[in-house]
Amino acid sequence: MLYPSFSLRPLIALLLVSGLAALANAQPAQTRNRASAERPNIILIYADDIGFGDLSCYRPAGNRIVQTPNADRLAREGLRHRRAHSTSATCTPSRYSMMTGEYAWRQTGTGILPGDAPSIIKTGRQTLPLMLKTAGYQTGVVGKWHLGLGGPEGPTWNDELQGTPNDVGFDYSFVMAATGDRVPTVYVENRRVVNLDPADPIRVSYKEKIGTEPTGKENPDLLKMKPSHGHDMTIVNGVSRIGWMTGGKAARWTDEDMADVFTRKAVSFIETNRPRTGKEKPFFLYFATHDIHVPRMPNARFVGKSGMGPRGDALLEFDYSVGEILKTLDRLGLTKNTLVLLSSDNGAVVDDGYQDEAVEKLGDHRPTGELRGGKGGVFEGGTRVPLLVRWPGRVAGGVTDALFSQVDLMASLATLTRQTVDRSTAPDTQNQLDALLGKDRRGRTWLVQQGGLGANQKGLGITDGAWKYIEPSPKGQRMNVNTNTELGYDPAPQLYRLTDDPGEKTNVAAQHPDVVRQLQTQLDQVRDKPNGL
């Protein structure tokens, strides 16, 4: 059937105009979607003292006694790293390196900090949160800080605080100054101590006893958890701590409620800052749990549930906190466009200062899996930690043995969000985004490991994946007698072939002097040239 040609022209013209208009209208939305896909919400869940073998998803070495279903969900729906490392085997230097992109051993004063230490991150320098804030993120930190507060003289607890997380890139902060076993036992929200009564000012000392409050050493009858070594100073909530404190009674935390308090604040940050339209900012949440650090005082809901005492119960509590974050993402429809990372600040420790039956009820569980050593040491058990990564549709699933260091989070997330890194202050971070997301199964060619020794001291380790070298350390201890942890320091050089000996049982330095020289040279170059090799 034929139609007059003149009747088609208006119709064709109308269709062309309509199609072009539709295409024009659709293009900005597509562009916005692509931009959104490159700027996911980011949540970093940072555990405390959880070892390579503590999560049940890390089998065959993983926990067979205590199940961690929420962490396991992340592993099942994302990527499980088996060769990921914190930069140090202790908390403060690991956190410093991750926040700044600089190995902590380059700077003095970056060892484990007391609770009254001044901020060790200078205001104005580029940090992980400041970089993401520059990229348009709303940034928040909830939980353990342990990077110091206040100016050079330390924190002014009874006034508005300076040198807080808000001064190094976070829009919102709700933190504890150091650790649960250190005073002051209070929360700080943005720049003020929460619930502080001005009529009851806080005083803190790590040098001498202040005030008349009871201590664990003088009043052990008042304790509901007794110390095994140290930790015998001011008593708060029936637990004696490191350091002396007086005042601030209305502001003091209850240990058994801490995980719930932190988790509620983290959930609230997500709810408040979630993008509701394509035009709103994504968010970055650094959720630094206190679990499973001492004192292990889980909520009554978890007490006795693990069969492994307070350490196992605290592990269940940690997994609960992870689950609350995941449920919040599901409820708000944020799961698909949120990159979730879960890791730990260092390897495991069992007896870390309190009589909590952690040793007696350990059973067959090995918190570091097949690895040697643990918290504070330079063996693999000190820095090789869990790392789970989930970003639906963007992260390759399964397991990876790519070599990855937490110091690389800054450069990797900078690449993801199209930012640049200031190499003058962040010399050690590498762009390992593809390794983080599972697209590159090799990762770094080398990484440096710091045990518990202070900055600039000998005793660092370096691995290229196949080999692990620990340089001689004349002053280092081989064993922490308090925690019963092998530290790995020795006056002689140590070399282990990790591909055949992941447990670092056989030192083969004498048989391979060429590898020893090569790795020592490499380590010296890293130490002497802050911008790496």
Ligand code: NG6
The other form holds:
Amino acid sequence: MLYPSFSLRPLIALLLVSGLAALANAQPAQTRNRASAERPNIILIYADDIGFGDLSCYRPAGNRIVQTPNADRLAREGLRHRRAHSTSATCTPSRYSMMTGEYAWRQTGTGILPGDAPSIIKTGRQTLPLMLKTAGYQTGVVGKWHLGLGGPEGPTWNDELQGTPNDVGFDYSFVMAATGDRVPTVYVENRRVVNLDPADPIRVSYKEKIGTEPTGKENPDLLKMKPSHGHDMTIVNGVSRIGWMTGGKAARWTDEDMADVFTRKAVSFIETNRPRTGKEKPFFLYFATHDIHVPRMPNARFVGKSGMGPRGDALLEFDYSVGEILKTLDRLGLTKNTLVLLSSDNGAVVDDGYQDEAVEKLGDHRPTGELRGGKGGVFEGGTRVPLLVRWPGRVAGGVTDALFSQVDLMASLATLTRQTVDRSTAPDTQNQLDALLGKDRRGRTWLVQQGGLGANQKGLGITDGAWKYIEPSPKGQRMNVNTNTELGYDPAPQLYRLTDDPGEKTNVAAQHPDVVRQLQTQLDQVRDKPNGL
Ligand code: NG6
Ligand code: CA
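Switch from the form predicted alone, shown above, to the form predicted in complex with this ligand and output its structure.
Time for the whole complex; same chain goes first.
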């Protein structure tokens, strides 16, 4: 902005000053400056199943065997959160909450979705991408979706799809419908299955076998990676999946190329949508990697490189993808004006259904660090995940123990971009922008943790940072014997004092009935009255 110089003749100076004052009244200069300064590009790198201890920057318990230098670069140049949580210990509900600002357990049908599920996000409701689009962002998603595709009748694979990411706020999408281990094993770009040959239509079923293609159950001899539990239906690329499919041969992905395909699409989204002048739209990229979910089939470049088998190799591949994004920002001069967030959708799991040596080659590595439990459970290891935040000049470095939930991204980024949150659909998101960026070191006063249980089931956890309470759950499932994960459900109330027992080893509910009562009341209030605390 130009300011009148003192050498100007008084009358001109007066006119200019009053003109500026009028402008300032219409839109205060300070606000305008701040508004333009507060529209960084935003990249949300969202890993699948990376645990609290899996990245090498998560010391002291972090990965010593596998190095993740690119994630570590984000930690070094930005802020490393130690008390950040996904809302749930599985994928779909975590992503649902992050996209909508509403805890998934408020709605039925938000558990882990099959690959042929209809969209669970209603078109028209406010979402994180829609909010940012309204704020003037160009929005894109690349990678794992797992929030359903299609209208109530389900996905129309062979036609234009409804209920896609493009219908809930993304200008661009290149996604897989569900997970790498679920059919259909195809990419969907902007409402269309990529490379679909109309003469070879796709059919999908999760109820019964369809078509004549071999399955893991009937033809285990054809497999290059065998299941350890489940995962014995249609074989694609030598891997048997969850669900049956037929057709769409030309459209099927190659697992070993998936990280490269997603990374290239993410990079080209940045290249295409980067603002070249201050007047152009910033971009929001939600880059949801498949790594390190099963089947862990990294590219040959990474095979055998970690010494930990495919799980460790997939971590190297994930870190490679992160590096490509960071290099792209450097190359295009976008680093300074881009807020980069890196997190994970749930805690770690080692054997998640394939015989991939993850257990045998784990060695001393502890994927959830010092935390108990893991994916699917309500102990800390289920939802406390890495969160790295880099925004040069705006985010102070170091570590923070502020309590933060991914459900808060919506209101926090709304505050950043001066948008309003629709409280009727997003009751749970809190503005924790200062905690996210490291200015406020306390963050939330409580957050709710959902293990693998769905809506209306008892067994939620709540923490205020110092205490962790898990309400009684009638079924009390303590273990997932398939994944060998402690789930944390118990018919009795559980209370852990995280400040001196971060590994939730000693249940002190009997010694502190007052704290139990208080946290149960708080949990009930959140359940009944969103944001009532
Ligand atoms: C489970 C799968 C597991 C994984 C998970 C979803 C079996 C036995 N296990 O049902 O392999 O796919 O669903 O993971 O089928 S998530 O990260 O998308 O939530
Ligand atoms: Ca996951």
